[in-house]
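Consider the single chain below, provided in structure tokens and representing the form predicted alone.
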Amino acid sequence: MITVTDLDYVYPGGQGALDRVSLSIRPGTLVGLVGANGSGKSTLMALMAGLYTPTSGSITVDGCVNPGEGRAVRAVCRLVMQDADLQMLGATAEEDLLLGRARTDATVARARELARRFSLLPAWERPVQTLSWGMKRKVCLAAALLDDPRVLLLDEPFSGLDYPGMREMRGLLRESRAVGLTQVVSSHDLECFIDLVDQLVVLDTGRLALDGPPDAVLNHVRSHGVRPPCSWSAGQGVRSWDEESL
């Protein structure tokens, strides 16, 4: 699904971001892409989404090249960031999510769907300033959604989310593994989906440190700027911290 070649990515400014960065990525799996602040996660996620295009080397994205088949890249990805208020345009959670889209009977419905199920119902035709910071963040995830994309990425989720905020978006990472999704997840702190992970990725300053399952990458995250997590520090494994492994 994804293959990352020898990839480099410097800045326009001269700031390097990536150095030779090769991965392999399979269909459907829950990718965690881990690293400390400035590590390099952002820019990956970018480049995987086609918004990028690399100094050298290359991605590979459901059979699309980048660099040279960009459109083709983005037209299977959809990158949620981790500032909601950048990537929101509407005034309204409705507009915001049909923005740019005709209004079919079909395209309305489906985006009502997307609302119900992410509970945002009730705030279809509030402002979206008067949104907290989990409603907005539901907002571009379920707008990236309607898009029906083979790859989706997410850039800290988690971040600024509560508990049951947390357990939510864990539950939207099920349900989209459950569909056969391909999703790549950054974060800098493992201890709130580490156990929905597949494969892990672990970037230091732009290169790749570690990659594999995380039982075999876990045991070294330390030393690359990563807190393991708390189970795994006390020696029980990689266990689940919500209410539903009790």
Contents of the next structure:
Amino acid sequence: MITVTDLDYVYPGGQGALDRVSLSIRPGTLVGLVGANGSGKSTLMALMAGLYTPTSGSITVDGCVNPGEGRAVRAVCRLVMQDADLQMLGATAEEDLLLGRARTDATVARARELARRFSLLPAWERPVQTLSWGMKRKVCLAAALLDDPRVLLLDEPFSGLDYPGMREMRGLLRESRAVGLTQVVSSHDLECFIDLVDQLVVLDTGRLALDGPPDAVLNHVRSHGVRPPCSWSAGQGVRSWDEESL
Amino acid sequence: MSRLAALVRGLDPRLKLGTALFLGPALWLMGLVQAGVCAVALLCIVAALASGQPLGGRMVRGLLVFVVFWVAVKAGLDAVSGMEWAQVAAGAGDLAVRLAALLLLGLSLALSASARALGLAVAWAVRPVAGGERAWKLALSLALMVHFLPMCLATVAEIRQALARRCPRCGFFLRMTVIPQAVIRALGQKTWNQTLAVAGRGLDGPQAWEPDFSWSGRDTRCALVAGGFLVWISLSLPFLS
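Right, the form predicted alone is done; let's see the coordinates for the form predicted in complex with the partner chain.
And the full complex, kicking off with our chain again.
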């Protein structure tokens, strides 16, 4: 689904962000993209979403190659960024979900159905500034899913969420995985989602440090500025949360 | 009150924008009685709209402070220039009524229509003149601008708070040096991220900004009422009377 080949990215100011990154992601997998702050996670996500053009190398997403087909890449990917306030342009949850779509009965019904799944219906007509942080994140995620993307890119989706919010977000990730959506989830903390991950990619100062199934990678993450999950450090392997089923 | 708010919110944004575009300049030209009637009517509408908004009360208070400040400035300058007290009071009252009505008009528009709806209404109006390409860019620009204003205010407030905590004894001139720099830095980052967010959501194309208005019978009835009201006001305009 996604192939990254010898990717370099240097910001216009001359600051290098990614250095010869290569990796491959199969369709329907849930990929954990982790690394310390400044390791290049958000930059790689923006490149995968077709929002930046690689300085050198290429990214192929669902057959569309960037550089060259950045707009086509953007059509198949949806990136949900960390700051929900910047992504919400609608005045209410309803208006934000229907932003950029023809307001047909079918579209409204689909948006309402998604809002019901995300427990957003009570906030359907509420002004967005009155929503909690977690609800705003869910509106952004719902808006992304309404576009029927082939690839969903979530930048730090767990940051700022309380425990119930994290559990809800985990449930949404599981649901999307069950329907075969390819997901890339960035985080600097493995604890909240490692048990859901099929493939773990670790970045370290712009370079690909590790890439593989979590069991094969977790023993080496600490040296790249990432803390292994507690259960792993305690020798109990990767454990699912509470009574949640994988 | 809530029925009035629901009625105003439910109206077609093109009707609201058109009325505001006519009424705004007319408020400076119409008779004082008509301006007073407009101010009272708009106050009722704003009170109804603001009652359901978390920041509504604060916005109305801010508006009143703004009016009082400028009326006081005008009255002070008039008094200093040697005008009679009766004239000073009449001038201050005139400005208070017109300025309050104008600000209430803007507030009622902001509280009753979203940034996106207003952007689409403007784009719909200019599409025949400016063409489709410019029209959707205008809609996006307006939506972003209106969306960004409260964010700017919140950023300024946060930076002022941070400076007050970190440097409680710093003087006015130091604050005036530090705050603008910090605000520009913070907003620069937000602007860049918001640009990415707009592109990431696929809102950077004409298809995302196609107007989807639906004109109802209620809009027609309200348009007739508003039209009659505007005709009554027009009769007091100096170049028509």
